[in-house]
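Just one chain is shown here, as structure tokens, and it is the form predicted on its own.
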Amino acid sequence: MSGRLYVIGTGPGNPEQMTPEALAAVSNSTEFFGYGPYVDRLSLRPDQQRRISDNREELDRARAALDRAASEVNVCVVSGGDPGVFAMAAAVCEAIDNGPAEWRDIDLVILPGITAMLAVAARIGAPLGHDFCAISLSDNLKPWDVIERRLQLTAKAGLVIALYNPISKARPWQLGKAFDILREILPAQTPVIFGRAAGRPDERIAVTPLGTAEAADADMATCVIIGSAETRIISRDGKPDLVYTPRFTAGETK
């Protein structure tokens, strides 16, 4: 007999963008494991307990949550956005894969959420309207040369690219280097969308051509979307521009 382990995402930060399924999981859970700012988004009852850890302690957090679920406690592991996109669902699965046999018997429920690139895209139009990919610029868990190669190949393949973890105090140079790599492949006028805190009061959405895009316009709360060679901008009098990628393609980017 074990408890249930929910893995949820709070969405991009707007309470209205958290799914009813995730809210029900919160109501059914006793203990909550997560990074402080994400857990703080929840309205917890006095009988519900917070187990806060640093944002870079994902695997330890997953193991601690699994231990508690194995002790017949209903546990909720909290991510921002969608828990399966650069978030805690993978850490929980990794812990189960390498952990004791009893963890495989835990009732695991992973619930989808709204991830940052979807929130940013919806605020600007439909830049993800055709084929796209998501790449984390963090080299904490993979070598930078792998990231460089993926950027080159996806740009050459004509994919729109959503960049997560674009810049931080510990990693101040990666986004600028990514722009340099992409400028060698994509047209200078390719739209770059800087979507910070989409849907929250401190939201900032800006569009700039790749040729003049500056890494300083992003921080860790920003999701950066780089269009393909076919991504278009629609100007509208008195209203914000729309950015979209057509559902058809003229051919592979050379």
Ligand SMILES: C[S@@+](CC[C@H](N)C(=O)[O-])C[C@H]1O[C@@H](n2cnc3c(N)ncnc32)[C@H](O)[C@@H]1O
Given for the second form:
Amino acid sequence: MSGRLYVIGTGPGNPEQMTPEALAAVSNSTEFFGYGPYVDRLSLRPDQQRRISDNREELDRARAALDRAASEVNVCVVSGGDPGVFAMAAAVCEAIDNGPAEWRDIDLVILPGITAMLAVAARIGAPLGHDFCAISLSDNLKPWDVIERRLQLTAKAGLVIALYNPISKARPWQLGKAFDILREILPAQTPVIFGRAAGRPDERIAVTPLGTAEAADADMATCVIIGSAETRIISRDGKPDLVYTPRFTAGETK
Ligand SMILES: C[S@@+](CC[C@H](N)C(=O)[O-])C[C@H]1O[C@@H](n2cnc3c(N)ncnc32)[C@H](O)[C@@H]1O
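The block above covers the form predicted on its own; next, return the form predicted together with the ligand.
The complete assembly is shown below, putting the previous chain first.
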């Protein structure tokens, strides 16, 4: 008999955006595996223990959590946002795929959360109102030329693009290069949304035309949403602009 292994997302950071289902999983767990700032978002009881590890140690963290669940402990693996979007749910599945047979018997419960692009989109209007995709700009787990090709193809296909992991100290040039690639395909006035720390006290949401978008306007806490040629801006007196992508599209993309 194994314990249960929950994989949950805290949402983007606003406690009200964590789901009741994830909160119930927290209440039902005794050990919490995750990156410190994400686990810190939870209000834990004295009998609940934190097992903190660095953000780059996802596979080791997944294995450690599976080991504990195999020892009859109810365990919670914690991600920010949604656990299935560039986060721990895939790491747990990778560990099970390549791990001991007994890990396949663990009672695994993956619970969805509000991912960053949805939190950012809701703050500005409806930029994801038509077809869109999400791309991580991190080239830690895939070659940069794959990312370039995906950016080109998705922009040519008319998809709005949500960029996760846009920039970091170790990856300072990739976002600028991504803007250069997209400027060759999309009109200069295409709206680019820089959604930083959505739902948190230090939230900052800004919109810039692609023609003048600067990588320096993003940091690790930013989700960058690049519109399609159809994405529009509505100006409103005394209120922030609305950015949206209509639900319909007129014609073929090249
Ligand atoms: C490793 S990914 C994890 C994504 C997370 N699982 C999710 O579903 O939102 C981290 C990236 O998510 C984005 N992100 C996370 N929280 C955010 C927030 N509150 N506002 C804007 N972007 C955020 C940033 O692009 C950041 O670099």
